[in-house]
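This document starts with one chain, in the form predicted alone, laid out as structure tokens.
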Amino acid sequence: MDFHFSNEDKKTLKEVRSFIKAETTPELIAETHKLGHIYGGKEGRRFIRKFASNGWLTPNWPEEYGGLGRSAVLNAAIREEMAYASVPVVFVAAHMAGPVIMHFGSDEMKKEWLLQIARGEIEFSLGYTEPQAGSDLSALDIRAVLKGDRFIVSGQKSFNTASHVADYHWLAALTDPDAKRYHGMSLMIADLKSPGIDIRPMTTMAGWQTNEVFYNDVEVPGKNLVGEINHGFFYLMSALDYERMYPLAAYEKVFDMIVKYAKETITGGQPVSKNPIVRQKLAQIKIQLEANRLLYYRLAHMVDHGQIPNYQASMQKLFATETAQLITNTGMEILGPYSQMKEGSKHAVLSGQMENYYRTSVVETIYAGTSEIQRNIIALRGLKLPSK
């Protein structure tokens, strides 16, 4: 299948590329890599607020909520441009929470939050995982007790990556611990500056900071409840589907660097790219990149037709993140032992980027649901296989 953008979309993408080229600084790129491509850092906020003023952060949202009234396909293409350019591309508010608010939030909630999100003025962090509830989010234990016009929240979250740079927590909590499984959870928006919240850093193998977040009788306004009380698990599943729409362009850039290296590096009197094994490996990756693009734009097509991708998002997330691992594994093989050198080493090839992306690609097969979880979703919901 061959995708064609409209002339209007081509014009917008050209403007996006020009803006990114003109506004991207070394400081922004360094911060983006340090934070793991999430939004919330000082340089990222400077860049994205200008970027979002053009409607490019949420181009498929209605104009009344800060979008352009265009397509999710255009949004997907813009995200690819951002990922390839190494500017922030992981937005909890704009690309995960915002669509859920659009679908399930009250008119008052939409008016309060969506414009701020579309302008890049605020960012959320995900408040899902707990020490005993990672892959099984129905096992949450953090409690939110409704008292008058507010919830009182107590408990602990783990691996809440953007919490140290975000403004608000996209929080899943139990509001009816006695309800049957999946039916006692609610989603709400908590201000991370609230008294009683303690954020403690953790470090991943990729070198990014993730966080433990502790709640000690924290007050969350009742109006910050998303949708209906005790329906949060189903909203959370929708948010995860949006989260799993994964632009792979950052690793496509890595692939392009590997190809360039193979063409320019001479061993045994000829370019590395002439080695038939290297050629086969690179050709296979190129095939998978093209296959991923079809899966990725299929998700955007579904959104444009009023659907929330479900097992289809798991298919793309699984394929994309495992293709990313294939790219970095192959890069380490082609570049040789010096590919393991970090940035700053005089022996590092490609400025030490390969070992960085190698570590990163492992983490990305874990967050938003491990590859094993994605396979379960595909089996159960896509292929309708029995659970036992």
Second form
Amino acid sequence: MDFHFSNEDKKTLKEVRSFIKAETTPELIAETHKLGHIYGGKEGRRFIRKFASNGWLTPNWPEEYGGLGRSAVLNAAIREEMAYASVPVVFVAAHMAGPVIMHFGSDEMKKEWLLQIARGEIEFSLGYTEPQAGSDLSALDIRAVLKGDRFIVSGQKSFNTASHVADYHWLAALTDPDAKRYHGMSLMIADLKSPGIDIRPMTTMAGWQTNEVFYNDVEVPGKNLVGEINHGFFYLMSALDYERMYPLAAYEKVFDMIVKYAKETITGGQPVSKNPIVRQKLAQIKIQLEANRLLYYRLAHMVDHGQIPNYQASMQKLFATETAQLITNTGMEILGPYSQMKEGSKHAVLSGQMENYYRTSVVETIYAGTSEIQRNIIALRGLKLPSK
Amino acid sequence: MNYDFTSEQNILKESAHKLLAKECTGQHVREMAEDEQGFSLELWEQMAELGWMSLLIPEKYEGSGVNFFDLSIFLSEMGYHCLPGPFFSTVVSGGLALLEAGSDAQKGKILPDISNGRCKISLAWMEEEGRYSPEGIKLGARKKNGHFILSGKKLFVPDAHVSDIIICAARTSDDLKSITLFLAETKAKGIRIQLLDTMAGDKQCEVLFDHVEIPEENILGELDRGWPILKKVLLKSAVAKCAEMSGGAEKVMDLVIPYVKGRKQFGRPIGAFQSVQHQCANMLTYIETMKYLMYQAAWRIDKGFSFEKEASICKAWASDSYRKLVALGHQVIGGVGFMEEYDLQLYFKRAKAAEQLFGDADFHREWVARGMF
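Output the form predicted in complex with the partner chain next; the form predicted alone has already been displayed.
Whole complex next, starting from this chain.
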């Protein structure tokens, strides 16, 4: 075993850090915050194109597709750097859809899409969830009917985050409604500007927007089908395994803010950090951050050894998101009533960020599979427990 | 980065597993818990012959070269099979203290004997306060005619009753941190050892030092400078203990998972119920996090990197996680797991014993906090 970054990776990470430091403007941070850390806004796009021109968005992709031919470990580490810096961190095209296209897409599809993705020129949004298909993605209802060289798509998606700023929809749709469960679904790429698509905002309690996406006889070119028709559910499962690689560094930054606050804030005549209960709680988070780091890089190790992370991705997502909620709740406890002050409010501390992260962290254990779904996967795939 | 064992390490693991599966059965573990010596000399000699005791010892002292990571693989297997006896106190705590602070003469005399299985050691640290702190050490050592006279009482000393040497931490000045380590021969005049009856049947002793005369050359390290040595030994021993604990946790999984697959209620295996599946998923998460934290700390020790933070992190996490994992195991297995004849009880007891050794979770969280504040 070896738990170090290579010297080459360390050097690249140093460059990434100084790039991010130099290029992160207050406007970019404000936009990222407003969009809920997804990519697609004006500032984000400007930043990412420059960033991606170094190959850093997809460092583990082959050079012919705009990567650097480097390791997944480096990719994972760069994502952590971005998350820590509060720049956009959720990249559907580069980190979820891209790997699936690489694995299962035709050569034509790879040529058409991967280079644009690697350069940060286009972004996808996930088109999985529907009103009746949340945890059970096999219950999709949206239909895609093949007519000649195109699909005609009709139906409704919900909770499709980033659809209002992304360029394309990574769409799961039924192509054979009569097939057995899991065998009638296909994955395809739909242009979100297509006639017949109607995007309506759903506002979250964290203040940012997700969307309902309505399809009304929308034409999607047949060549945009990913892999084989009716194999979509299995591609989607492997895309989810990538999606579940969860960089926790945005919350690690919140943790570091809380630690600093505890050092600098005096209550009862001494720094908060002298309180033994506070020390125990913050040390526990530090420990969980370390455990999460090891689970996270294990996924990268697996990718570098030709494996698709499986139950291991569920475990890391579960562990990371529960740790995220522990961090935000502990922060609320330590800041006390000040934690509730919103940004710009009189008496706000830490720029009023605590309550914002506390609200946002609610959804972390829900999207990309709830904690219950993750535990199901760990039990069924990791421990091979029976399903009935 | 690499999360895999080398093929040599896989072979080490398999060979240790094979021997202990044969020689260290649940029956053997139960017998040794009742037995006064508490271990099988035959198995001890077999392990020595296979070189298990030489893993931390440099070649010039007849060891096989210092390899903490490989040792952790063996310790995991020992934890898996609940190996009773003085291996840990001798090879890990004793060996580490000697390696850390021993003079050439002391190392030359004792390390080859550890390596060959001829010498057993115990580290006498705790006293009535029951804490790992310099303040808790009251046993005094007074200098007289080129000797030190040790008087006082040590508690919870592992395997002292079968040890040849006791490393005794004694107070040598009023300054709180002035602790000195002494190598005391167990048969020295004035040492009295009493075996304590414990929950897990592991052998802990009360060791009375009644004006025990120890020559100055038996000081391990320097006078008054024993505490930093103890601290290092504590942290490395904690990592080694985590290796045992993660092995024990693996065995608990091997008891629980086949059971929930086979046991039927309401017409189906209980492992098909999501309430049971989720407990099992939590167990797997505990064990995998424990393992990687432990391997990372062991790897850092091996490479000579700083390891103090990682050691405390892994012992704090393992102390809580192993106990919780066993508790979940008990919960999903139900009444059968509560029976004395079922092996789960062995791990329940050892999880608590291991949790309290070399600092529990609260203790190590405080040490982690000291690194932060």
